[in-house]
Each structure stands twice: as structure tokens, then as C-alpha cells.
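Shown next as C-alpha cells: one chain only, the form predicted alone.
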Amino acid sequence: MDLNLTEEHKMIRKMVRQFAEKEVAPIAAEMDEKAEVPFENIKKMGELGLMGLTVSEEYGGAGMDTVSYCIATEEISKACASTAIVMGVQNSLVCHGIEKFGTEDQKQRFLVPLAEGKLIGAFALTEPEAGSDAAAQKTTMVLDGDEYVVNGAKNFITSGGFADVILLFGMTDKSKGYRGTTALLVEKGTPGFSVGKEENKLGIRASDTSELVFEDCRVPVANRLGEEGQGFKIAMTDLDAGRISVAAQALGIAEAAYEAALEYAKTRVQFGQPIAKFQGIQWMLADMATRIEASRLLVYNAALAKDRAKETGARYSKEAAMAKLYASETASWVTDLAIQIHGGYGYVKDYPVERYYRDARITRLYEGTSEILRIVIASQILR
């Protein structure tokens, strides 16, 4: 396997890391502190055609391979990790699922403009009682004529508090368990749908996580994403690809917290001397080092398995469940080093090692948790 970035890449993560200082990271601490959402930043995303950046030229997006996708969340993740959640829902779990799925006037009534940044999309998945075990899930859709109607609630929805497009998913036939499962495509306004409550988080504060209620919504049959009783198989096909983009986010949280704590040590003066000095400091830096590259090559090679997949229909699966462990568990632990090497100076806000410790907590925890993935990769491999 080339190791070596094409100029292409290079470009982009050139271009990507370019506005990503300029524009990104310089209200990041703001945005968290007031949990706000950047938009104007999600506007100019959408310009750079970072909102589509994989989906396929004559569809708005940019046609970049996953790795350039992989590359551009990164950088976004180093400077913000709420404004690169949106962006990574964006394209991995709404452009994907319809691209992926869609019929042609789904594509260009949806995916277009959802590419071109002009729409932002949503993927509701999770229920109160419907987490891991998205097969348990309540939402019901009940064919009436040309319509289904929809009744249930959804919650911890990225964006959904102003998503224009609302990628769901809930029951058709009950009795079939998962096989039952159908997908909606739902557009913001239509009568029934309505955004509950927000939750106040830990981390990824500049990100919107929201509860969406369905009352008797009604949703034309032509918003179904799909054949009916598919739902099941969409949503595990999009999270295989999310999973990836969480893994890329969790690698850039991981980079700048590391890249702190580095700068930090060569000029914190301790004892007459920069505490890098010190093979205490020196074995942390460099297990953090380590760690972040065995994450990036992990994380590279899901991206390169994803885009064989276009060629060969092959599950990418196991890569992508084992990139998402890896680097999500790697940028917990190396942004607690980096509190641990800023001492209490990395326990308070005037740094930003605290926000890259809170927002890298998520990471284990959404498109599957690090439990679920070893179940993944565990049936993987025992096959």
C-alpha cells in the first residue's frame, strides 16, 4: 500500500487547513462557550464544497475520494469538532444514504442541494429506547394512499434542530424486527414534524443535538428512501461510513491536543528547565505520537477498503469499526495526557486541552459505541 499522499490530497489539506485557521479556530472557544452553532462557517463550508465533498460531480458534490474526506475532517476537527460533526453527518450518513439508495428525483430534488451546502441534512436514527439496538425502535410509518404516516420521537439528532432534510427511520411491519424497518426522507416544515428538546452537552457544544416529534406526519411515498422493509440495511451502510468520518474527527482531536501539549512543554520552565526535558514528559509525548499514527494509518485504510467497496460491493465493515475504536479511544486518552502534561493549567479554559478532552469523550460513544464495535469486528473475524 502507497503510504505517500497524492498532490491532490496535499491540496486539499492545504486548502482545507488554510480556512480552518483563518475562519474555524478562531471562534471555536466562543461558539463552545455560548453553544452556538457556526453557521456563517457552515455557509463557507458549503462554498469550499466540503458538505459534499465525496459525493459524485454530477450530483453538486466534489468527487474526492474518501481519503480527501478523511484528510478535509481532520483538519476541521483540529480547529472545531462541533463544526466537524456537522459536516461529517452531512456527507456520510445523508449524501451517502441517498446517493447510495436514492432514485433520480431524490437525487435532485435532495442530494444536490445538499451537496452544493444549500440544504443541511440530518440522520434520525436513535430513540430513547432504541440506542445500540437500533432494531428496537418505536417510530411507526403507516402507509395511507400515497403517503406514510409517521408517529414517534427520535432524539440525540445532530443537527436536527435545523436540518432542512431529515434522513429517518422507523417501523413498517413491526412483526418483521429489523426487516422492517423503513427509511423516510422528511423535509423541515412538513405539518406533524417538530423539533423538542435540545440537549445541553459536555462537549461538541457548537454542534446542535436535538429530539425531533412525529404527530401524524405525513410523508409522500416518493420521500421513501429505498424499498420499503430496506430502512434496516441503509442505516448500518451509512454507519459504516460514518464510522470512518468519527474515526477521522477522533484523529483530529487527537492532533491538536497532542500538538499543545508539545509546544506546551518546550516552553513550560520547570526546575531550571522546559519540562520536555524530563523523560517523564518525554514518554508521554511520545506514546501520544505513536498512538495518533497507528490511528491515521487505521483510519486511512478504512478510507482506502470504502472506496475498493465502490468497485467491488465489498463490506468495509471491520476496517471502518476498527478505525472508529482506535482513534476514538486514542483521542480520549491523549487528550487527558495533554491536561496531565499542561497540569492545572490544562484544567482551565484559558487552554484549549479541556475542550478537546470533553469533545473527544463523544467519540466512543456515537455511530456506535466502542462495545458495539468490538461486536462488529468480533463477527468479522470469527466468521
The other form holds:
Amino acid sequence: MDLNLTEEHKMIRKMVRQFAEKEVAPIAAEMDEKAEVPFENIKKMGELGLMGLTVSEEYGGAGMDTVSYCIATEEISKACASTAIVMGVQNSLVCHGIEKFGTEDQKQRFLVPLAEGKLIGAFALTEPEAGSDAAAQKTTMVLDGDEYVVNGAKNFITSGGFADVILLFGMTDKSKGYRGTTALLVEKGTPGFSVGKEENKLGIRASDTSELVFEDCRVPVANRLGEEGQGFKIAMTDLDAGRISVAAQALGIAEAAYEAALEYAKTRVQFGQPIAKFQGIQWMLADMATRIEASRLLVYNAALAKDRAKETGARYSKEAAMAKLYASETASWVTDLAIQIHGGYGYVKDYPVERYYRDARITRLYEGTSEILRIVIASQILR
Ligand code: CAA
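Okay, that's the form predicted alone, but what's the structure of the form predicted in complex with ligand CAA?
Whole complex next, starting from this chain.
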């Protein structure tokens, strides 16, 4: 596969790498340890255009293609996977959905400030009893005049604790199954909307994962994204985009772990020579590099499929699911080997590989578990 990266792709990698090395990486371990969100960096990412990279310039975005977006995600993830998921949810799950399904008024009110990084978005689909079975929504949205009255709870919502805009899914008609799902844009501060428990996590600890509670929360009909009953398709369409983003995140984490292991293997001396001289270590490094390269090809392939879909309208669910499945499994595997190469030093916080290992784990869970992705791939193959 000829990647044929353009000057624009090389330029975005250089720009984001510089920012990530200078601003993101130096505080990543500390933010992870304290479980604190790096708000200053998120603000700077907005100023650099990273919070609306693929949004058209007309709506405040950088108007770049999805390969550029994946490159940027990869570079931020190499430095800090927590920072990358805030960017990922904003771009792929929130901005993407509003640009594709929103009214002009919604684009002006929400998309423009989101793309400029002035507002932060969250995507609220998951519920305690609706995880992989996303259609089993319990949240209700009852039309009353020109407002929906929302009741229910969402959990595991990335950036939920501080987001300004929530893309919320729930049922306007339970009798219709997934065809009764509707999407609403809920603003922070709306009476009846509150933030519940914040999760204490294994990895991506510098990102916020919170419960959201809706009690007789009134949301104007003007904030409904798409039509009544279109919510499930909006969620699935967004998740196709989001899975490419998580795949790029996993790729970045794997690259960081591989580079750390390579450097360590070249400098760590045992039995009178650098451990990189031992074939056992060489084979690990060779396999790590090969699987990372394969991940990269799948990620960029999915990104190209998404960009082609702009013209053709074709679904890219299979390409996105394959990229996330392979890149996330690779990230877990590579980070594990990176610890192995570091030996005991890999297990302690003086070295970054234990953080990469913890951060990699979530990429096999959120935005579709590996098992759900296999279902998606199989359903596309067998169509
Ligand atoms: N694009 C457009 N339409 C789609 C679609 C897609 N990608 N996927 C499904 N659909 C449509 C189908 O065509 C079908 O419509 P028709 O009947 O009109 O043809 C309809 O949606 C229902 O499809 P299925 O019968 O396949 O639905 P299902 O109930 O069997 O579920 C599923 C399919 C793939 C399991 C889905 O529920 C799923 O993806 N589950 C995982 C949910 C998930 O990824 N959650 C992540 C939470 S978000 C998160 O993690 C964010 C965060 O904070 C980081």
C-alpha cells in the first residue's frame, strides 16, 4: 500500500509532534498520577485547531482530511493517551455528528465553538444496562410542547464531568426498539442535568469519566440532532468515525512503548553486552515493529475509506472496526512486551511503559469492544 503522504500530512505531524513533545509529554506522568485533566493543554489544542481538525473551515474547523486527523491523534497519544481521548471524543463523536446531522442553527451554536475548542463536548450513549447492547436505552425523552423532558442516567462518559455540550441518546418511543432512539444536544447548566460519580480508573487517568444524571431535564426541540428515531443511526455513524480515532490512539501508544523498549534494549547492559544483542530481545522488537506497521496501514486505510465516503456515502464500518480491533490488540501486546524488555524497571513508575500498558487496555473496550468489532466486521463480510 502506497501511503503517499502529502506535504500537509508531513506538516501536521511535525507541528503536533513539536507541541506534544514540548507541552503534553512533560506533564503526562504527573497528570496520570494525580488523575487530573490537563486543561491548559486542551485549551492550547483548541488554539492550534486540533479540536475540530476535520470540521470544515466554514464551521470553525481546520478542514483537514482524516489521515491528517489520525496523524495528529497518533502524535498526541504517543505523549499522553488521556489528552488524546478528549480530542478524539470532541472531533469524532461530537463535531462529526453535528456537522453531518445538525441544522444550520445547531452548527452555529454548537459546532463552531466546539471546533474552535471554546466548548468541550461529550458523547452520552452508554448506560449501566446499555453497554455493548447500545439499543437497550432506558433514558426517556418525552415531548412536552416545544421541549423534551429527559429522565435517566448515563455512565462511563468521557469528559462528562466538565463538558459544555452533551450529545445525549435516549428513547422517544420505546415500542419501536432502536428506531425509537433520539439524539439531543444538552447544554451544561440545564436544570435537571447533573454530574454523578467520577470513575477512578486503571488507565487514561488524566481523562475524566463520569456518570451523568437527568431528572426532569427540559431540552428544547431545537436541540434535537436529526429526526426523532434517528438516534441509533447517528450513534453508529459517529462510532464508525470514533473507532478510527481510537485505532490511531492505540497506534500512538504502541509506538511510544516500542520506541521506549528499543532505546532501553540498546542501552541496558546484561551479561556484558546491550540486551538488544540477544536474539530473544531482537525477535520481540521485530514482531513489535511489524505489528505496529500493520496497525498503521489499517488505520490510514480506514481514514482513506472515511474520506472517500464523503463523496460516495458508502459505509466504512468494516475498515474502522478492523483498524480498531487490530491496533488496540496490538497496543496491549506491544506494551506488555515493552515491560518485558524493561524487566523489573518496566513495572515501576520511573519508566513510562507501565503507563502505556495501563492506557492501552481501554482501547480494547471503549467505542466498541473487540468482540463487538468482530460482530461488525462479520456482518459487513456476510452482507
Ligand atoms: N452506520 C449506519 N447505520 C448502522 C450502523 C452504522 N455503522 N450500524 C448499524 N446501523 C443500522 C443498521 O443498518 C440497522 O438499520 P436498518 O434496520 O434500518 O437496516 C440498525 O442500525 C440496527 O442495526 P443492528 O441490527 O446491527 O443493531 P444491533 O442492535 O444488533 O447492534 C451493534 C449493533 C454493532 C452491536 C451496536 O449496538 C454497537 O456498536 N454496540 C457497541 C456500542 C459501543 O460501541 N459503545 C461505545 C460507547 S461510546 C464510548 O465509548 C464513548 C466514550 O466516551 C469514549
